[in-house]
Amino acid sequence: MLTVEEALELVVKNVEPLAARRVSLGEAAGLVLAEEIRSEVNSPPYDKALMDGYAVRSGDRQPERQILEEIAAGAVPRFPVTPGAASRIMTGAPLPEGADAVVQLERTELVSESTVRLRQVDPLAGQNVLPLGAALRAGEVVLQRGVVLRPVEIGILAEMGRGVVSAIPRPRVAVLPTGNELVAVGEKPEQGQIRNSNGPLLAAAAARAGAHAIELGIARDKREKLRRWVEQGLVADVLVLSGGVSAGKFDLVPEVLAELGVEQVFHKISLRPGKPLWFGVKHDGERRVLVFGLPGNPVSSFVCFELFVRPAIAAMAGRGFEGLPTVRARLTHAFVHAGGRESFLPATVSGVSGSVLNVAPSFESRIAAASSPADLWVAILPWQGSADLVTLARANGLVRLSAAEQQLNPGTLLDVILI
């Protein structure tokens, strides 16, 4: 069987970024920019006040000034500032002609409705003023191709009047759990039935990975019905199935996929949990659909998604083949690993104080605060196997252990994937 690394290499070879398309700013947040953006405007488009106060000439030393007008943000100055004069100005308003500094309001005293006394009579040129084009100049490259469009980039595009940009779209991920034993979440299971947890779990995981998730429903273990569901899923960029990929009588997924022209890349890997993992590709003209057949047990399904599907989604979205962050942490207790397959075991990562690490949504800042592995500790949780979602819910990490049999002592340094 393939190792995890060998299987990952095969996925990498078969994944490509999606073709860019024009999108509005309203749908661009989180996408990868597919074009270079040059500014067509100066920002700010005029010299503007950074404080409420009075616009003055910096070389004029007269303490008392005639007030020419009041200039609000969005207004156009009507009078040039001449020696012995000043204009009341609000933050963000354009400086009038002749003025090159702003004396903030707290350094002035109103003598009458038409006269102001300046307690600061020697402002430097440019004081409390943001010059035209200080932030960006027309023709300047503002955003490079390949940047992720965060809220700040969306704001910059809006400032420049770019309501539509070229970006790599979110991959569409169709989720299809299979099995005669499954019933919908809102139904009461009869004897021998269980509720469909994999559909919502995998759809939520796909959405967290930056994809547009589509739950197709539940496919039964009947060849023709399964085929119709799979045909619907192959319209997406990625089809994620759960169940039906082992070696049982009703494990029909690999056969149906082959009938529909999906080429198998690998089936089964040396992984616990997740050995039955299936991966293939459907070529449809210039379209390429990635197909992942995940094991039916929910923990196995989740682990395989995070190890293989998540980084594939990131690559298709133009972010590169990236998975969840990995940290190094010291084991808090002795542990015997039976070996046989590489394993990813639910665990809790905690800081040196003993507080459990909160990895969502700001795990990056928490990890940055840990300057060395000595700052992090990990405890492997006792879990009841691949169907035990409750223990997985208590975990914030997956400890990665090699296929070798091992006796691990307290303080052993381990790799942990944060979930």
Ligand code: AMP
Second form
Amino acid sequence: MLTVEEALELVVKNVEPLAARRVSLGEAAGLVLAEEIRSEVNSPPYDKALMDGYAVRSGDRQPERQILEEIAAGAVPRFPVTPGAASRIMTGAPLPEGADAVVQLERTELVSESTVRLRQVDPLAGQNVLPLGAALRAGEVVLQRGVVLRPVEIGILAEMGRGVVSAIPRPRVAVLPTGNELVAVGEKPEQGQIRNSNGPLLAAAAARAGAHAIELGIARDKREKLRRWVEQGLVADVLVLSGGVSAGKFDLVPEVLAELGVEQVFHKISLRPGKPLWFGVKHDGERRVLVFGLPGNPVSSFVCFELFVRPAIAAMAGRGFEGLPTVRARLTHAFVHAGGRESFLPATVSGVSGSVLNVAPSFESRIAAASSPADLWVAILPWQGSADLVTLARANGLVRLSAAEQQLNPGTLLDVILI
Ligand code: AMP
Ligand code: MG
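Now that we've seen the form predicted on its own, could you pull up the form predicted in complex with adenosine monophosphate (AMP)?
Let's see the whole complex now, leading with the same chain.
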């Protein structure tokens, strides 16, 4: 059986970034920019006052000045500032001709309606002024191709007047739970039935991974019906199925996928939980659809999603095949691992202070982990097998244990994937 590492490599080989598309700023947040952005403007577009006060000539040392006008932000100055004169100016307003400094309001006194006395008579040229083009010159590269569009980048694009940019779109991920025993969230399960928790769980996981998630209905373990649902799912960039991939009599997913021309890349890997994982690719002209058949048990489904589907979504979105957000932490207790398969067990990671890092895998948590690996502790939670979502909900990580049988002592440093 393939190891997790080998299986991951096969996924990497089969995934490519999606083709870039023109997107409006409103839908660009979180996407990867697919073009270089050069500024067409100077920023600021004029010498700009940074304080409320009086626009003056720096060389002019006269304490009393005649007030020429009031310049608000957005206004155009009408009079050049001459020796012996000053113009009242607001933050953000363009400096009038002749002026090269702003004396703050707090350092002035109004003598009459038309005269101001400066308490600072020797401002330096440029005081409280942001010169034209100081932040950005026309023609300069502002954003490189390949950057992720965070809120700040969206703001810069708006400043550049770029309402539409070329970016890699959000991968569309269709989620299709399968099973005769499943009923929808709003329904009451009869004898022998359970609610479909995987559909909403996987759709939420896909959205968190940066995909556009589409939850399809519940597919039944009937060849023809399953086939029709799968056909619908193959319209997306990624189809994520749950259930029906084990060795049971009604586990029809692999056969139906084969009938629909999805080529199997692997089936079953050395992983606990998640051994039945199925992965394949459908080539449809230029288009390529990745298909993941996740095991039906919710914990297995989630673990497989995090290990395989999430990085694949990142790669399709142009962010590269992201490694799993992993921290190193010391085990708080002794633990016996039966081995046989590589395992990912629900666990809680906490800092020395006892605070639980119950954050989503984030940049911050990765930085925290990198800076103080020895300060983190991890406890493996006793769990009731791969249907036990409740224990998983108490966990903030998955301890990664190699396939070897091992007796772990308290204090052993382990890899923990943050979930
Ligand atoms: P399967 O992989 O289809 O054999 O399913 C394995 C186990 O997971 C069975 O106990 C199923 O009832 C359960 N299961 C399958 N699909 C779901 C689902 N969408 N939500 C919750 N449990 C499921
Ligand atoms: Mg089933």
